[in-house]
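Only one chain is shown below, in structure tokens, and it's the form predicted on its own.
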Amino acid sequence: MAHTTWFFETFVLAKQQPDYRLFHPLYGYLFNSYYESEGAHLARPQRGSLSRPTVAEVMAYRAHVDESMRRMLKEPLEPAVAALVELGMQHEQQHQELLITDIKYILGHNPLHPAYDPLGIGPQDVTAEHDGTCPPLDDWLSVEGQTIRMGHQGPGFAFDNESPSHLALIQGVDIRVALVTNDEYLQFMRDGGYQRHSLWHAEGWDWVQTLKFRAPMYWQPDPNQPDGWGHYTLQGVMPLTSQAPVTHVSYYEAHAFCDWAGWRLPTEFEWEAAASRFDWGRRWEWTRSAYQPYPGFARSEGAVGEYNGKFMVNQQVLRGASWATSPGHARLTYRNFFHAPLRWQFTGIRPVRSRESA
């Protein structure tokens, strides 16, 4: 809450309102996440040690900024200022989803495995995380070899990494209508998927060997379950739902599973070419595309240019959205990105297969 509030205070109010009064002179240092253009900030590894300001103090900070924003929004805004306000709202929507995943991470790594919403009746429908509805697993869509126009073409908001719109050549493939399920992933595990080095990138194999992972995050052996596994959810530890999309897998695991199954991950271009023909939004879907700038991409001037551009190295693109994504935040051109080992987000797998006729 403090960080998203800081975003509005720093990039909108302090720069656009000459008479704006900072709520606290040190909050910029505490709640600037990574914007070097805005000066020194608390080192990331130290953030977990903060016990102040209190929740009440943060809410007072929010009220102070909200009141200033309300006064500002009563008057027409210059287009550049309106764009900053919208960026701030989209930024806050991102953090709403991250708050859900962070809550799950903190509670899910507590040995007591406390449930966040045991009855599934909170404002966010946490039962969607393990919903077992699933299209037929043998339904595939043909994507013909073609040149497509990629990226945001308007109208509406998009982050800068979704532009500029450009042409991309894709080869013919089939993309599956259903995401990979828990049951399918369990078959991979039972067939020695985590013990067969031939399925893994060298870096992924080192990751498996070093950390001794043998299942997706939050899975835990449970001899009382028919399949021998349970998993932690926001409703607590539950049996695996066999036809629910597998989640909390790294890029390494997504690649290894597809290699085992005789498939591969889609490129983000293949995904975007086909996405209007299948339902997406239950999991962030790994692609095999490296997170790189689109042709002609240029970082914006000033601090907002740090929002996406400086992270375009050593990360993979994910497409779609998850059940925890804020309503209205998802769109077909959205480019999420994470490092290959990460799996705390609601990630999943949608495979493609090559066609000899391609």
The other form holds:
Protein chains: 4
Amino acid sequence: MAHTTWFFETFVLAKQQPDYRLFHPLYGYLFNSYYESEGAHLARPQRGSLSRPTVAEVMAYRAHVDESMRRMLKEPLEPAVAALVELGMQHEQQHQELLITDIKYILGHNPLHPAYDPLGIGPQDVTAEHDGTCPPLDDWLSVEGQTIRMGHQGPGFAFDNESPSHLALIQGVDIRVALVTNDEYLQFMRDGGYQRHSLWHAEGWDWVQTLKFRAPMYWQPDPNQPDGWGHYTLQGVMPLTSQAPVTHVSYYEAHAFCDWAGWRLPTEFEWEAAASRFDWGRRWEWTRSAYQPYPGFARSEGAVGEYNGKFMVNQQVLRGASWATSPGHARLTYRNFFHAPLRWQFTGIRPVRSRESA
Amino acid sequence: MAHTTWFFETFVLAKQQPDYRLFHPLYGYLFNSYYESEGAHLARPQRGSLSRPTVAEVMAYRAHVDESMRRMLKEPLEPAVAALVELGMQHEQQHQELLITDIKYILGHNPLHPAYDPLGIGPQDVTAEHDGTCPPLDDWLSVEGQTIRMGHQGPGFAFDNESPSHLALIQGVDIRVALVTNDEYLQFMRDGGYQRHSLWHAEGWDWVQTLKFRAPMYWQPDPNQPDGWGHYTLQGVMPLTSQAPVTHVSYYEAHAFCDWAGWRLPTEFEWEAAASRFDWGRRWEWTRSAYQPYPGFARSEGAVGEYNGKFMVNQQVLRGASWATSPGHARLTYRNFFHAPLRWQFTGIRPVRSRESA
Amino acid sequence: MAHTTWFFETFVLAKQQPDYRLFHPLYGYLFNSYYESEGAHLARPQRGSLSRPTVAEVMAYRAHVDESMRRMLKEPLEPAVAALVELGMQHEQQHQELLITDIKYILGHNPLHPAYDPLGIGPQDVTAEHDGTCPPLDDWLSVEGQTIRMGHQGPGFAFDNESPSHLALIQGVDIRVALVTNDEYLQFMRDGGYQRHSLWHAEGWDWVQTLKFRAPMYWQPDPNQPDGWGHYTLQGVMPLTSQAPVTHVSYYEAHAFCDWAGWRLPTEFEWEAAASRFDWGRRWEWTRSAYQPYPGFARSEGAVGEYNGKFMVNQQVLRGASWATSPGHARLTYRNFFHAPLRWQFTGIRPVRSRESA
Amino acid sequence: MAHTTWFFETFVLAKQQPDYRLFHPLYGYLFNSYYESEGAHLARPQRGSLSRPTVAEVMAYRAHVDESMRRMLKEPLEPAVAALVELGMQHEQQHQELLITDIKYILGHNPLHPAYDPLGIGPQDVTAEHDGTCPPLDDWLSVEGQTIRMGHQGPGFAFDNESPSHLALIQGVDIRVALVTNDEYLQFMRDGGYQRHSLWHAEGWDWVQTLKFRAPMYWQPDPNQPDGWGHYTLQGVMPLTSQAPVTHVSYYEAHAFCDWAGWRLPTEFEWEAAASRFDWGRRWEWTRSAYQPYPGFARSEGAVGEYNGKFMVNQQVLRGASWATSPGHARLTYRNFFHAPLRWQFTGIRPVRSRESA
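Mind giving me the form predicted together with another copy of the chain, seeing as the form predicted on its own was just shown?
Okay, now the whole complex, with that chain kicking things off.
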């Protein structure tokens, strides 16, 4: 919360309101997570030992900034300022989702496995999968070879990495309506998926060997379950739901699974061409597209220009959204991106099969 | 040499010749650099301390394998075997180039800066740049927006990553006939290129800050030169040739330079569309395309299937060839690939400018 | 608190009270900091992310154990059990001191430099030095060459590493009544002490060069002070008191300072022979004795035998106590020990000069 | 050889001979292994890639220095210069031994296990153990409690760390005539010595767990041997000789073995008091004494003062000599020192039992 508040203070209030008073001269240093243009920032490994400012002080900081923002919003904003305010809100929505995934990570790696929401009052990370409405596993949509228009054409908000809109050429493929399920992933595991190097990227194989992974993140052996596994959820440790979409897999695992199954991951172009025809939004779906700028992409001037462009190397694009994404934040053209080994997001796998194998 | 010899012994002789006798039972372990299918291999950091087998023993190994290969080649080969022999020769050509770049690396990092070829008898890594034939720096080729056919269409040899041939859509751009010169790169350096974070990828900026780089690899300050720099070459330390193409830059540096100049790197599709219209082959040219499989790519069965596909994540494509590439090894559709920070190859920068900025 | 509570639960209650019920089956795993005999323990780097059990749960754990201990202590204890109870209390006193030094470390490395005790209500880490009662700096005590009896001779409590009592031979030396002051240490700094390799151990020099230390821990440049420095204390950042004993120095720094001054550190034998004749107890005093077992030392059986003996390699002995040591915990024969580079304790320097230089 | 030659050039010729011409201006940088006073030196990890200067160039360097030394030695030397020449020769003797241990390390870690001396022509690291003259294992010498004179008193050469001669007090102990044998060490291994944490120092246990050691360096399982083991020697891989002294053990292993056997290692004072009564010189014998200066020790002025004193922290003393020590280099008062985990020297274990357990 302090970091998203800092965004409004630094990029909106301090720059637009001549008489704005910084809440604390050092908060910029503390809560600037990585914007190089805005001066020094605290090294990441030291953040874990920050016991101050306290929660109460951070809440007072928020109230101070909220008050100034409220006053400012009573007047009409210039378009450039309005765009920054909107960016600040979108940025905060992103961190709302990260709060959920971070809480799950911290509690899920605590030896006590404490439940975040034992009564299941809040949004629930497995309930959706309990209702048995998984689409048929053999339902494939045909995507014809075509030239399609990609990217944001909106009037609405979009991040800079979704522009400019442009044409892309895709070949004909089939894309599956259902995401890969826990049950399908268990078959991969039982068939030695984590022990067969030929299925993996070279660096994925090093990753599996070094870290000794044998299952998705949060899975733990449970001899009391018929399938031998349980998994940590925000409601605590629970049995797997066999038809629920597998989640918390890395790009390496998503690739190896597909290789094993005779499928592959979609490119982000194929995904965008087909997504209006299936339900998406429960899992961030790995694509096999590396995160690169769209043709004609130009980064914005100044610090907000650091938002997306500077990460366009050595990451993979994920499309869609997850159940933890803030309402209203999802978009068909949205381009999320993560490093290949990361698994703490609610990631998933959507298979594609090339037309010739159909 | 032992490693390329091992390739012929393992993938050709041991599999095709029933009575072939391994030269030494442990050589497979010593000289298998990474093929997982072919059993254990020596960890990379320990290779530097291998004083045995001696040079004489490796030459005897080579003679043993050459003799068996010669005998085998007297008879007609089945097509699958002939393909493996050709792959073995192409593999050896790749290592011939790596020998040159490795020798340059080892001698160039020796405090004595010993020259490899002080008399300039062999192929020379700077002579070509002395003759002043650098194309004009303002000569740009126009590449129209179009759908082009990419990749290998045979009949000659190509690596699996150049297939299948397929259509790609490109937008109109201008691509420069001349590579970026040392003189242009010096302007970037003098203009604070290595100190301005806004020009760099986030991880490129970390790389520059951590390793304190301020110039391409092999450059060293020389107060006796008008431009203040010298560079190590295989002929020893020499002054820079201002119109020679800059080399030994990482992908991060190539990107930052282009950002500074208002240009960008080409995609590998743009490059392939235009390359028949300019001279290439002196530098491996960084593209902004991540190394991904072509649509419909399928890896080969068995160990040779590990050749290319398993590296298709977190690397960048380089196109063209360098002066150190073996004669006959270069191809318009050739896809080389390296990690973004690497600089010990003879890399270079070819600028593109988007049509709207023309 | 959870860890010292666990000590009583594990070594006293669970072993002595047949009907004792563990408060929580996983707490042993969470709060066993290093006793190998008592089963698995949480890896140290992961402790920082433990948000559960909560403070309230730890307090309930303490109340549960306190209640059981109180009931047990109503009956006479067998001597072996009484010894474990005493060990548990001494262990808790050690952690009381570590709480203070850890709090200072965490707050003192927070960019906001929050004061722990801004009003100076509790025990104060600089007040004692304000009263100007530093002993004269040229007051040296003569310790004659002699055979002295070292170590604990009872009847009260002592740790196993203080036994057995034995004879040691020392040569005649002079030992100073006053500890080295901030002012003296500043002279060392101004004379290039941190830049002159000849004063340092080889590994101390590497440490200084790598970590770029130029002053004791918690010192920070302050251009508003005549001596140019301030330092973080539990009351916040304050000016240095010139006559106060320097603190938060490593063994390497203590050694280098003495080498510069023409002095040396005392052995723990010299220290014990002389300490009854000077005031000690404000700083843990580095000695030049490595932490080794006394002649005839035998470790206790079982897990409590891990208490001291297993650390008797590659550490230095510190003698005395600091102002943060629990009342009643200090002893003339007490042997504290730390690794040479550590500085977060309240360490200090007492000089010795060899007789021949007197 | 280049490094020991550099010692004569730098500390003798360049300082004593006004007209001495340095063989090469950069050799000082290349071959200064760690003397800070003598300027910059090459970082240790980069030394492995030095292919130049060549062997021929180093031999020419040696000839150049030998020639100058020979000319100088025709005239009488001032005592200070003669002392430096003697120090240079002793330094070279030390490196002669290190050459043998380094060659064994490099060849012994080569997967081919090449023999250095397959015919056993040179000094042999196992022959001495073949003749069956191991002293009886139950032959213990009684060392009375006493005050003894320690350290060098000679007229002959000694390193600075052997001075000044001084008195030390020791308690009565028994010390064994025989070193610990391979057979005794095998009993420790079979009794779970490497799996029982209670026998080990805390950091020794971490070392064993992390590196997964289960036997001395150079031992390798051999199912064809009755005891299940072979070991690499300079003559190649051979069976163990059961009565030969175990070697290539770390301080941690020596300590754990003694703890298991109910014994302990001697202090260096006990060792020096008793050594004239047993044969020593086949193994460097770990002592339980940390490497500290003798009372009254003062380091020499200048660079040669870096020889020993700056290492006097966090190392253990070893006494005696090994079969690889140069003839004439061993001395009763010699103090060798190594870090606790190191095993590539020819180390051994001599047991002591405290008198009370006799």
